[in-house]
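Just one chain follows, in the form predicted alone, and it is written as structure tokens.
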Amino acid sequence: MAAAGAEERQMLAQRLKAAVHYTVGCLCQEVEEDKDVQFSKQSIAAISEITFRQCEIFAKDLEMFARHAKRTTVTTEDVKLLARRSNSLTKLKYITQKSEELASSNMEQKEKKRKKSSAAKGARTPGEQEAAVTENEDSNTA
């Protein structure tokens, strides 16, 4: 059983490596067209391997950040911590900007849900709801 799980993980890793290699190849083609340069197959393979290894390191770091915070889910706060180690991401402040956009979007969605649930309840104030419950109980006992 353990051998089957390890074999499946290895197959998934190979599929991910192939996907990374394909994506790097596409990006290199775009750069070739824009900048009039050439990339050898060996350089594309090297970039792909480095990218894959760096992603593995990022994934392990993110997992450790979440575990340190006693969580099982990686959050944007973990990604921000990871980005602090990268000068290019820190200078661009891209991660912080995207995090703020997501937080704003989440707040809007929560507000919409809150409005829908209050509309479904008849938009009564807590005092009105209490009076309606009392009224309902009185009619049931009569």
The other form holds:
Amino acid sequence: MAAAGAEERQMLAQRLKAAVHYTVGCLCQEVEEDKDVQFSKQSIAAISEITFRQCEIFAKDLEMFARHAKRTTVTTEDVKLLARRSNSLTKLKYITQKSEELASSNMEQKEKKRKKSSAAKGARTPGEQEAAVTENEDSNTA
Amino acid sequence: SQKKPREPQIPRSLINEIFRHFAKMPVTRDALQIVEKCSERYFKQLSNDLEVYTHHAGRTTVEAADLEVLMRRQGLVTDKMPLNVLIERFLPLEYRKLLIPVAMSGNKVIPCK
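Given the form predicted alone above, I would also like to look at the protein as it appears in the form predicted in complex with its partner chain.
Time for the whole complex; same chain goes first.
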């Protein structure tokens, strides 16, 4: 039972890594076109590995920040704290701006959803809603 | 004999002593001056961070939990290295007594909460 769980977990990690690798590849391609340089395959793989490991650190820190504020849900406030160390992210107000944008767009979406849900009366399952949310996040980060 | 008003800081001798203790090798005077400057900046950064962490928890008073978050963020406190172990390793006995709960006679626990 435990072995099966571990195997499944490994599969999941591999899938996540592959997804990160693909996205990093796309981003690198953009940079390549922008700066007129070439990334070797190894360097892209290294960047994706770094990104994956950094995500582990991010996740732990975010969890700690949320727990510190006696919450169990990570919010934009926690993410802002996470970005405090990086001067280019905080001093240029990049993160704050982004979170404000997100907040305003979220409000719009909520109103839309309210209209929809009042029309459909909760026809969507929670799982589908989650999928929709993650898709939105992807499009925001890309 | 007018003294310039200075910002409060840790005594120079104490900084030197601590740095020499950990460096375990000869340190030039210039290097020690740089260490002093660094510790000044360290405290500035520290107070900024603590302020943000305290506000984040919806408080206005800095508590031990904020400091633990800070030290976790600094990578000093990890899952394998709890805060209490660091306290035991680096603080003298009288401070340890204040920070780590110890059961005393008569069902007393120090520090009392």
